[in-house]
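As a starting point, one isolated chain is supplied in structure tokens, in the form predicted alone.
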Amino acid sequence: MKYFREISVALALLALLIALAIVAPAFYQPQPLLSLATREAPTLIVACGMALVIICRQIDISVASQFAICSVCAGLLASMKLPLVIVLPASICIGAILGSINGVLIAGLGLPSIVVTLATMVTWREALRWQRQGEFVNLPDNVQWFGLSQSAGQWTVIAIAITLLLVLAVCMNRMAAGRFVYAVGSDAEAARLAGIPPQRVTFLTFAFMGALVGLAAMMNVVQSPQVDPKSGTGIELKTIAAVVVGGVAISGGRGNLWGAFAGILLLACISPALTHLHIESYWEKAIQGMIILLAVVADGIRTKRGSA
């Protein structure tokens, strides 16, 4: 079946919505859930950034310290006075570059996405907290919720991440830059005498996952009144599990942003489930890690039969 893992979790989350409405109703309070949801805007948007990049048969573990660096230093502008619209697009471009750095080493030398990413992981993390000790940022009164009331602050962030799913996904089936970013998935050689730039197209994916984590981390700097220089933690776990158990194949080449979106919604019910029945938070990252596993079982299962 074409979307087996896209129905597959999609059933999966139905039933353990299912679930919840039977032994925690109070998991549907309205506020509980819009807040839910406003948390989980920014996971979005990287999920969405993932996506592509693993498409292209490629991985990026430093979304979580590019988030971090993002969120501090859109802080940081912001507590200069500077307006939102100077800070949200310089926030998008401080993530393309470091996004950028990624690509040059990959796509322009060739080397491992793993092997960079992990050592850009843990450079701009150890970087960053050379610099702030620790320190947080205090964001000016207007920061906040983009100076709108809590509420519209909340539904000004989901419609921002629901915005760009739609827009991403409609070009990833549509327009010419999407089916390049397929086609060097499925077979980056074979792209390359299609008349299609393998390099460049790595290059600038990793380019656009950046921007997109910028841009997400603006979106979880408005929550709150400080930026926490940890910010991002555990988030390349996250939507790496997300995307992979919505059914982007972690070979390269095949999924799309729908299930990536369906990975996020079961993913993010999880803390909360874990909550409402009393077990130990902790149990969030085993799970997480258990759901890569499988789903790249399951990919290595399918590609088996499929060469078969």
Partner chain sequence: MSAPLLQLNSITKSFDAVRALKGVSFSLNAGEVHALLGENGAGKSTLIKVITGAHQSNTGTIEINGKTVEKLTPASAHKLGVAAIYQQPALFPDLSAAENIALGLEPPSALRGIDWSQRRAQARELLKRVGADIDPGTEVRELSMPQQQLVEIARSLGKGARILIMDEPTASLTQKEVELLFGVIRQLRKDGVGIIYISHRLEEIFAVADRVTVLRDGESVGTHPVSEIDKAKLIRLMVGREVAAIYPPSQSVPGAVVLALSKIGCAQSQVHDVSFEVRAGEVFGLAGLVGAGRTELARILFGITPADSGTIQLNGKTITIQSPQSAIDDGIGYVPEDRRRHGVILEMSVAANTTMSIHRRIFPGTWLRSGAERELAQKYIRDLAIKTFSDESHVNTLSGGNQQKVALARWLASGPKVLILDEPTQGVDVGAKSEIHKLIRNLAAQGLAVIMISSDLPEILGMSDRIGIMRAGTITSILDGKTADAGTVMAAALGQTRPATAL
The other form holds:
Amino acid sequence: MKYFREISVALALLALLIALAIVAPAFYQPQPLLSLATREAPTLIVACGMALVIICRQIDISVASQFAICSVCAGLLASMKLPLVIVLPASICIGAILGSINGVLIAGLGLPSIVVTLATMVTWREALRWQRQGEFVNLPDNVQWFGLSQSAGQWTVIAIAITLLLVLAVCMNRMAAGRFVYAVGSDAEAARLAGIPPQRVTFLTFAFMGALVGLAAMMNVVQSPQVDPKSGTGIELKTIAAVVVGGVAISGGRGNLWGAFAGILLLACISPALTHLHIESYWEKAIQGMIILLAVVADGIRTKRGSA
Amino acid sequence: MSAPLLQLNSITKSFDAVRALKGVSFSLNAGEVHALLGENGAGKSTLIKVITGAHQSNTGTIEINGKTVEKLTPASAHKLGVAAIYQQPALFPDLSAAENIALGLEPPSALRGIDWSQRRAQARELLKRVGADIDPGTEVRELSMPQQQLVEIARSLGKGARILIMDEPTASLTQKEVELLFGVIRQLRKDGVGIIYISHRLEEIFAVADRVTVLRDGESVGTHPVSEIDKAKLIRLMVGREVAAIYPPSQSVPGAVVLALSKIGCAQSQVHDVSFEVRAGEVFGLAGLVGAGRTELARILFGITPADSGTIQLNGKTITIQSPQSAIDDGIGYVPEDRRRHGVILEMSVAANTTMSIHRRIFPGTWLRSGAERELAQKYIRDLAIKTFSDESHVNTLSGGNQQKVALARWLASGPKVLILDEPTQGVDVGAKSEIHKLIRNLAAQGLAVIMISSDLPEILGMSDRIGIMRAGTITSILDGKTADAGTVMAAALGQTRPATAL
Amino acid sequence: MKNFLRSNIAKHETVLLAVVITEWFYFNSVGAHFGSLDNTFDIVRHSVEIGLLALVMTPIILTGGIDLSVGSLLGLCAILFGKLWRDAHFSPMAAGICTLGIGAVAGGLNATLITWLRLPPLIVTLGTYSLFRGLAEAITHGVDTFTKFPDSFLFLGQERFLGMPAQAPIFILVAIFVWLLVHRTTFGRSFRVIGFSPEGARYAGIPVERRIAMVYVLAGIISALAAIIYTARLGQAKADAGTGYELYAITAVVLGGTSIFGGIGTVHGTLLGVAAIAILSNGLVHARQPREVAGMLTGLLLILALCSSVVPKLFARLRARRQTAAPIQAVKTS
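For comparison with the form predicted alone, please write out the form predicted together with its partner chain.
In what comes next, the whole complex appears, and the chain from above leads the way.
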């Protein structure tokens, strides 16, 4: 079945939501749900980029460090009293530059993306710590919630993330560039024969991933009066888990953003669900790991049965 | 009559000192199916590569649509409407049929919208032209091999291909699928497409082709309308040369039966009901067309794809071969066809390659003993006259023939009772070739049972004591190596019941 | 080609040795106490755990694989060791042996998923990376730490034995073991064959699955050993023990000249890589540079080492293309 994975993730999510409705109806209060959605909006944006990268048969584990750098830089620019119309594009540009560095090393030199992004992850992270020594950036008043009221700001963040998801999902399906990513991830050699340059597509995917991280970082910065230099920690695992669970094959060329969206929703609900179901939240990471393993094992068994 | 679609005039093509094409002329008319026939290595693939622009001919001219083409490159050939379809389609397995077709046809610009309904309509129309009943939305990985070929043909048509080259398109198809493909070919012919059809299956050529050209040793030995020729004559044209008497004569007297197979089959590799015996001191040749199941049979005997039916007896004892390790323990060695990928490890030394399959024996207690290893390697470098700088040299510094000798040395070192050689002289120069032949003879004289797979007909005839013919996954007949000739072997491999020599 | 490759590898390790020596003399001239025996022992103490992980990462990368889970496994084993000792009242010795067994089981989980389902090591160990760390956090509720180990146990991490840090003899033993395994046994030979060509290894009758399983199980056991030494050195076990160590281990291995594509590499190269990183991070502290600079330079070093590893490959590919293109066609059509 073509949408087997997307549907099964959606069903799992539905089951979780129903269980919560019965056991812990307190989960369904508008205010906490709104702040949950706002909190997870940046993750969704990064997950969209991660889906593209994995569809292109690559991986990027440096996103957390990119996220932190973009956040701090955006915070510093904002604290220099620059208006948001400048800070936002600047943050996106910084992300795109960081992503391009990955892209050059991976597409240009043909190095494995896992090790390259591992290296850039630690380089950026340590460089940031060195420069900032873990210092928070205080933001001027007009930055939080874009200078709007809290609920208006929350809705803006959610709207931006959802709009991005919609636009990207449509582009991946209905724009040639999106199909090129699928083609390269499915078979780079066949893509070359069809006149699609695999290296350029790979490079641009990483650069775009960086730009999305810059946007996501900005969506995170506006949520609090300060910028935490550690913000974004663990986002790489969460987004990889969401994307893989949502049916994007780690072998490239398969899957879509709707699956990644379902995956993010599922993972986002786990943490509050644990609280409401009176399970300690320390289990979250272990459950995430289990979900990744379950997803790849399911894929492995399916391909094994398919080939035998 | 208008000018032919494609006209080749005395094309020659040399690689270093080897002349692969020696003045071949060939023509293809619109609405014609022109079959190209010849043994492996007769020059068919080189000719195809000249037509698709992958190789530039040394001399001779190429005319397409009546106009002389100066320098044919893959891009310009493509523009002039030349398209080739190979056995393994170059498609995107994860994408739909419609998209696979569209990606080859749409402009390369990235910033444009995709009109899926137009893509689907286009795919539906093209697939209809090739008579394929495929939903354009199906992912290609879900399609069978023949359906994938049809998708590729559809894509070529969409590109406006006027000259379509089909290289063994039926190699992996069932009879029914072949019929469907022929329907498509006839339809294309009606539409004025010229088709160059390459196949080893004579009945197909008679079923579908208008004319046939036979290539032999890089030369065209004649073009005939299919209606004016019969199978026996074609076979004679293909093999029509004396088997050179350069093969060392058989000296050994076959001894006891070493390996006996009875009704061996493996569903996964489509081999079934194979029964034969090989005696000590005997060279058992395995002949057959590409795809007849010879390599698959060897892989069963070596435990890579274990048999799921039948019995194997070694020296009278029934054995089960579950893995390469167990095959080696039982005394079976296999020199695989793809030397560079399977036969040797290119990045490792001659010595390491020599001992690779006998780690347990030569390195007791798992400790490497470089002295013993080098001594063994040097013995084989001497015995097989391997030309190498030293036993420490990496195998990728050696020539093809010497690499093959290293692959052989590995299995000789294992002291096998049965040695399977898969295309042992493919890609090997003439000198090394006859050395390898002498070596095979010596091994047999020492009492080894040798199974030799070869597509080189003279080699099969010159080397084998007996010849097993494989066709469609099983051994159809076993001939005596002394009395068999090229015609009988070729006829049996092609599935002709009446021996061609009778005609 | 052989001479080219060999001299290249030899060059790699000599260059690295020169780098290590230069580092040593530079920091000795900058920091007052850098060259003292105490500080040398300090460097050794601090690099033993990462060194152990790098040692077992070497055969894994030689087979063309990778293990991202070793750092997390170190954390999990550390708190399980503490749990066994404090809550189950095991003696440190018994707890240690059990921990090694747990490490073997965890490595076995990686090995099973990689060989049985033929899943890419990268994604499997990324999953277990999250799983092991998550289990450690869940078991300790994120806050529980294990302290007050007996002195007899802390001796292992903090005292001297035979005139050197007590953990050094263990490290030396493991280093000798891994060196012999990789360079002097048929196992090491098999790892390289698998790294160069898994298919070719199968055709040579090498039990590919069992060899691959072996390196991941070994990594599990040695990660557990590193966890015990880590606990003894710090005198406490916490869920975040060993965070990021997998990166240092991979960096040391790649820096030491092992190709990330498998097949090529040496254990002594890895040891030099560990030394280069350890001296750098300790020396920078003595040179009054913040600790983060060392981390940043480690990442940069890894990128540089990767780039340098790919350059000969690019050349080889170019050369191979030029050499094979013509002859292969010739033989097919001859």
